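For reference, the chain that follows is the form predicted on its own, supplied as structure tokens.
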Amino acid sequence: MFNWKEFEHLHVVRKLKEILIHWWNVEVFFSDDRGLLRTIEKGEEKEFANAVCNLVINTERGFESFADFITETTKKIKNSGADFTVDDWEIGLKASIYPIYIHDEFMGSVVAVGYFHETDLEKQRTYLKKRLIEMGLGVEDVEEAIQTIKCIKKNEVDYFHELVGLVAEEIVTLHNEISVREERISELNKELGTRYKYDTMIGKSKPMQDLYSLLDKIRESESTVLIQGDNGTGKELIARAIHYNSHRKDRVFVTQNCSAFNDNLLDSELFGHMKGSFTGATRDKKGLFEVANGGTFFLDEIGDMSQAMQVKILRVLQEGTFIPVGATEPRKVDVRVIAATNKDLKEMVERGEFREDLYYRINVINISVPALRDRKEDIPLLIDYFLEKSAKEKNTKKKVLVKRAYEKLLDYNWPGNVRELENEIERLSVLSGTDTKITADMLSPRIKTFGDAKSIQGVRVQGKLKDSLEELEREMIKEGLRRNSWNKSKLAKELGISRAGLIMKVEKFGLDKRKANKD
């Protein structure tokens, strides 16, 4: 991409233009590869040293004449393949045109205009005067301007063309230097690996940098992907990023939450059905796998799918075929599947709740999405993004958080992850009204009181120490199970104990999921 204005103000180009003005009163212009005049626009008042150019180009008719001349001469030099050419502008001034080539590709031209030939000087002046008066310019102004036009003598021609040629060469040199510089910057960025965004994902923390790097590596892959992470971590955003950075990006992206329907409805939703296959099936219906043909199908919450449905999904992945409800003939599709879950599928396989063959088939590439509590350095970036987004949506001034409010948001463990943070910022933006500052007292109660000593209720401070410790232990495990969506492996790691040890304590305190939900 050429920055023509930058070239015009390049020190060497500016000096060359000054020399051309000083010796021959010649103006230098640029055109792009289509022959369009650059660095000056129609209606733009610009002062030129060459008096005739100053008179003519600053008029509407004159500008159009000059712009047409530049387009024609650029096309001529492009088609001729010559090193340079000399042409006549219709008003009677001469111009020298030099092509600009970058890696053998024509990028535009340099046009030096505003001089006479040494021969028939009076004839050239007479013709120029006639044409300028015909354009409606004042006689006195025309005569005065014509007297400033110089001719290029035979012994000066080589020097003149060498100087104009140098302008074109300097533009090529600068462009090449900029290209090399940009390539180096790009290389350094890759080496540093620090990115603040990847599509709609935001984060500069080490876990997010690792995630970005992995997403880069699988751009060209067709392999099935399993995305695992807590609710609210942005699993669908990652699935979309994978799709829109793959060669399938121009095809459809389909998403389905597997926990949204029972088996019968999910079967029909995924694979379609034939007319009359069940009560209410009044017409044939395409399933989402067929809709997603050629594109990407995102199966969210795949861990909630029954084993009967798991068998059908496995068949699509292995053979690329499926049978709609009520049909007898299989249909073939070309779909890339991305699955996601907040459950520990490996643990489910061990318990016999999830098919082992399907687990290994969808887990070709595994992406583990970090929870927000594990990348707290990204919280300021996310807060800033959500505040900016809210301000744009409401067309208001961007709000700011006071220090104490910021500290509270950073201290909170965010069990709902990025989704919970976004909802909190939206809530604060609304409740703060016309205030530009968001204070700590505006925060949700759970965030305001998080970490306070008084937030742990019912733990005895008298009696036997053993009983008090057991009560505290029970509260910590109970709260941790809820916070981690009953994922014992994560909680065990968080508490610094073995998973087996945690299970024993859960049984000891009667904290199985069913009972805890009643508490």
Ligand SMILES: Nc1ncnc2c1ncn2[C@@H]1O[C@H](COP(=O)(O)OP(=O)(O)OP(=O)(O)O)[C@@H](O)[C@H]1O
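Positions refer to the first chain, counted from 1. Just so we're clear, the structure is a prediction, and the values are computed from it rather than from any experiment. For clarity, a rigid core is taken as the largest C-alpha set superposing within 1.5 Å between two forms. What changes on going to the form predicted together with the ligand:
With the core held fixed, the Cα of residue 102 is displaced between the two forms by 2 Å or more. Core-superposed comparison between the two forms: CA of residue 167 displaced by 2 Å or more. In the core-superposed comparison between the two forms, the C-alpha atom of residue 146 has shifted by at least 2 angstroms.
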Given for the second form:
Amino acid sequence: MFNWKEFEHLHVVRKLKEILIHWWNVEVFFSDDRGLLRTIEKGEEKEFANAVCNLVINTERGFESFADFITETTKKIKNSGADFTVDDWEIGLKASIYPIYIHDEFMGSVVAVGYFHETDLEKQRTYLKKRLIEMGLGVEDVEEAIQTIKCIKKNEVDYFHELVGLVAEEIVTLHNEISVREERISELNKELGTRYKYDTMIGKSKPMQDLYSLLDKIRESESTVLIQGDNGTGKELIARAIHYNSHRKDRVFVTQNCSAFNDNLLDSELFGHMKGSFTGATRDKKGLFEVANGGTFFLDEIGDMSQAMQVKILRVLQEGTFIPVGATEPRKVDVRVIAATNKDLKEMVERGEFREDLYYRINVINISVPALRDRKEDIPLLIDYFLEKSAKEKNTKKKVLVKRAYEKLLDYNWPGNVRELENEIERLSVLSGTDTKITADMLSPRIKTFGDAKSIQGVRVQGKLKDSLEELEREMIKEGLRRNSWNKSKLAKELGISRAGLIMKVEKFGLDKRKANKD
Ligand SMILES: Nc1ncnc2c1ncn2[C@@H]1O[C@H](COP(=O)(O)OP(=O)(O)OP(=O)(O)O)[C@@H](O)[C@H]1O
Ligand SMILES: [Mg+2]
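Could I see the form predicted together with the ligand next, after the form predicted on its own?
Following is the full complex, with the preceding chain placed first.
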């Protein structure tokens, strides 16, 4: 249930490891609750930055010695219940060990290994050399490797341990995030079974369920509906779902994009015209309102409509009548109107760009469509759906995404919402050619590099240690505040510090909401 490899990929963990290597040439390892070394296996060649680890762990005997040490020291820390401990690997290198607890249950440890203490440096070097030569390693290699081992000075010890501890904390945070997500998904699966009510719409998340129950309530009503949501969130899909689940379903569903035409054309498009009413009007033409009679009329991008058109639409909504271009008599229709926009109509009303009376007339029932980033648990379902769709269209076998690619898709913030996801999956299906596997390196660059740019990339690994630690702390708090929507209690818990402590740090780093938003 604990995915150690995943933790290794965590951006924060990678960054912390980089810092630990840069400053003290120390390697970080994980062990599970039984003390088994994770993320590295026997017989696996691995390149370590720490030259002694590199020499020793890549030999069979050395690996065993190391694995034993990890088991022993993990047992020790588990039994002692200590916050952390420092131990000696028998060959003569020091290690700092932090336990990982999830809800008071011991899950394993983080071991940072490969340094000397400040005192008796020469003695430590001599001992290490003796042991390595006893292991059958070449004298020259050994001497060269030992030169690179660093000692942790007394005034650095606290910082060093703090960093190793942070690795353990980040693992706990990520693990908790993942299990909350998984719990939520399995709950939803139970609630909904495998069938969805609105079968064109994919999504089992809470926001989508709220949407379905709203649709249940309103589909039979005659009231006008205003659907608001960002680009590609599925506004049109929802409008169709309302129509095809209402008693009007056997009549037409007509769509008109209000931004696509100039006023005159839109006028004639919507309301029709009489023969001879303008040059080119060689015969009577029915407007879309008339075509939609008995059915549903979907007015898309209603926020782009001119003031003059707004007046005419208002009339249809209020009286159910309109006058075709060039006609004298009004006509009456029975049409349910659904409007959609990605603009903030209310704000447009305040700015005088949209008629207030029309706004209230349209906004009888308001549907605001959740953005994809607010319902990330639906992403796997959508991916599956689009993979299936693409396979059907191309008559090929359904493709599979590797886990890493999934994670990247989950991390991304999807400004273009479902449409962007759909396009990405389509692109991946094409790119992967005859390969059934889709790997992370095939992802679009913006998705592949998303987490890297966002998190703590700015941390320095040069200059004063204290400064770089403060910088790291600042970045972690800044990023954590965003992630937790400025909920300080939640973040304090995550970081394992008191709320007061966090508030002090927020003050110290000038990270209160308004300032942080300006960054
Ligand atoms: N919940 C969903 N399940 C499956 N497909 C969806 C879902 N939501 C959106 N889509 C798909 O995403 C694409 C965009 O949806 P749609 O055109 O309805 O969005 P929109 O909000 O009208 O976008 P725009 O703002 O660009 O007009 C469509 O191909 C649609 O089928
Ligand atoms: Mg649309």
